[in-house]
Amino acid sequence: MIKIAVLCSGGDCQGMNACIQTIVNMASVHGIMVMGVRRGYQGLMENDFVELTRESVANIGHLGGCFLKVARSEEFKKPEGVKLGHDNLVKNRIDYLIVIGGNGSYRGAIELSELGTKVIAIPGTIDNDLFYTDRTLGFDTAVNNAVSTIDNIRQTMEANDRGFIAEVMGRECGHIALNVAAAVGAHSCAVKEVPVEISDVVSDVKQCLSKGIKSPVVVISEACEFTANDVKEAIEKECGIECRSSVVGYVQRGGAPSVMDRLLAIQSGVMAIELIYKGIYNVALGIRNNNVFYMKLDEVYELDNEFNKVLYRQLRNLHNLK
C-alpha cells in the first residue's frame, strides 16, 4: 500500500480543508494510506502524525482555517530541521509528501525534495504570490471578504461624505489591493509594484473631489511604505475633508472558501492523488485558463510576478485620472 502525508505549512488560507478532503477522498479510492501533519513543519519534526479517513475529513470542506493547523517554524529554516523533518517521513515509511502553502512552504518543499524526499506541492496563500501559476487557494475569498468589508463601511462614510482608505493584506505583493481595488472602484490604489507616493494619492483624492465625488474610496497594500493612517491623516490636511481609515486584517482569511477556492482546492487534490499513483513526484501543481497543470517544483521561482499593470490602469482611466 501507499503511504502518504500531507501538510499545510505557513499561513492558513480557505480551501486547505476543501483540499485534505478532495485529498484523502481521492487516496481512499486508489487503496491509498494518508497521514496528516499537525501544524506544518514544525509538527513534521516533532513526528506529529495521525491518519486521516474519509470519516475523519468528512464536513470539514466548505470551512477556512486549517483542520491541520498551521505553524511557522524558524527551526525547519536550518539545514538540520529539514534533515529531522526528512528522517522522521523515513520512519513513518511515508512514500509522498503534499505540502500545501505559500512562498515559504515551497522552499521547505525543495529542500526536503533534495534530501530524497518525494514531493507534492500545492499553492495555498491568500498573498497569490507564487507567480507560476493564475492564482493560490485562498485568494480569490480573501478578495472576496475584502470587498464586502469596504463595501459595508463605504455605506457609512458615504451617509457622513467622508473619504475611506482601506489597507488590505498580501504582504510583499499587490494582488489583493489591486482587486479590490477594481471591484470597489476606488478613487485611487497603492501597491508596491508602482512607484507611488502619499502626495500621488492625495493627488488622486484632489483629482476626484473636483468632479463631484463626496466619499473618495483609497485602497492600499500593506508592503507599502506609508500606512492607511498616513495617507487619511494628509487628506484630511491636503484635501480638507473628514476621513476615516481602516486595516481590513484577518477578516481576510477567515469565512468559507469561495466557489473558485473550493473548485481549485478539489481539482488540485484530484491531480495530486492522480500523479502519485502515476509515480511523478517533485511537481508544483498550479492554474492556467481553469486547467490545473503541473511543472518541476524546482522551476516555480524562476517566473517573475506579472503584475497585472492593464487592470491598474484601466482603474485609473475608470476616474480620468493623470
Given for the second form:
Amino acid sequence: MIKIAVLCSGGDCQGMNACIQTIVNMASVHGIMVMGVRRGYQGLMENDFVELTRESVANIGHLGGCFLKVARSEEFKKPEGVKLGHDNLVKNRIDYLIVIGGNGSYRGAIELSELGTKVIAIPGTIDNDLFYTDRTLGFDTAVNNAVSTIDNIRQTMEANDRGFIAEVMGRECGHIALNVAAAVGAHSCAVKEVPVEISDVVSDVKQCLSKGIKSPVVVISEACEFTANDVKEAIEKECGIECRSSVVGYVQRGGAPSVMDRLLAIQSGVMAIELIYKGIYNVALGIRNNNVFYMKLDEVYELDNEFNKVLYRQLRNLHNLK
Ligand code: ATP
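With the form predicted alone in hand, show me what the form predicted in complex with adenosine-5'-triphosphate (ATP) looks like.
Then the entire complex follows, led off by the chain already shown.
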C-alpha cells in the first residue's frame, strides 16, 4: 500500500482545508493511506503525524484556516532540521510528501527532495508570490475579502466626504494590493514594485479632487516603506480633506474560500494523487489558463516576479493619471 503524508507550511490560507480534503478523498479512491503532519515542518521535525480518513476530513472543505495547523520554523532552515524531518518520514514509512505552502515552504520542500524525500508541492499562500503559477491557493479569497471590507468602509466615507486609505497584506509583493485597488477602482495604488513616494500618492489624490472626486480611495501594500496612516496625514495636510486610514489585516485570511480557491484546491488535490499513483514526484503544481499543470520542483524559482504592469497602467488610465 502506498503511504503518503501532507503538511501545510508558512501562513494559513483559504483553500488549504479543501485541498487536504480532496487529497484524502482522492487517495481513498486509489487505496492510498494518508498521514497528516500537524504544524508544518515544525511538526515534521517533532514527528507529529496523524492518520487522515474520509471521516476525519469530512466537512472541512468550506472552511478557512488550516485543519492540520501551520507553522513557521527557523529550526527547519538548518540542515539538521531538514535531516530530522526526512528521517521522520522514513521512520513512518512515508512514500511521498505533499507540501502545501508558499515561497519559503517550497525551499524546504526542495531541500527535503535533495535528501531523497519524494515531494509534490502545491502553491498555498495569500501573497501569490510563486511566479510559475497564475494563482496560489488563498489569493483570490484574500482579494475578495479586502474588496468587501473596503466597499463597506467606503460607504461611510462617501456619506461624510472623507478620503480613505486602506493597507492590505502582501509581505513581499504587491499582487494583493494591485488587484484590490483595481477591483475597487482606487484613485491611487502604492506597491513596492513601482517606486512611489507619499508625495506621488498625494499628487494622484489632488488630481482626482480637482476633477470633483469627494471621497478618494487609496490602496497601499504592507510591503511599502510608509503606512496607511502616514499617507492619511500627508493627504489631510496637503489636500485639506478629512481622511480615515485602516489596516485591512487578518480579515483577508478568514472565512470561507472563494469558488476560485476551492476549484484550485480540488484540481490540485486530484492531480497530486494522480501523479503519485503514476510514480511522478519532485514536481510543483500550478494553474495556467484555468488548467492545472506540473513542472519540476527545482525549476520554480527560474521565473521572476511578473508584476502586472498592464493592470497598474489601466487603473491609472481610468483616472487619467500620468
Ligand atoms: P507565506 O507566503 O504564507 O508566508 P511561505 O511558505 O512563504 O508562506 P515562509 O515563512 O517563508 O512562508 O516559509 C515557511 C517555512 O518554510 C519556514 O518557516 C521554514 O520552516 C521553511 N523554509 C523557508 N525557507 C527555507 C529554506 N531555505 N530551507 C529550508 N526550509 C525553509
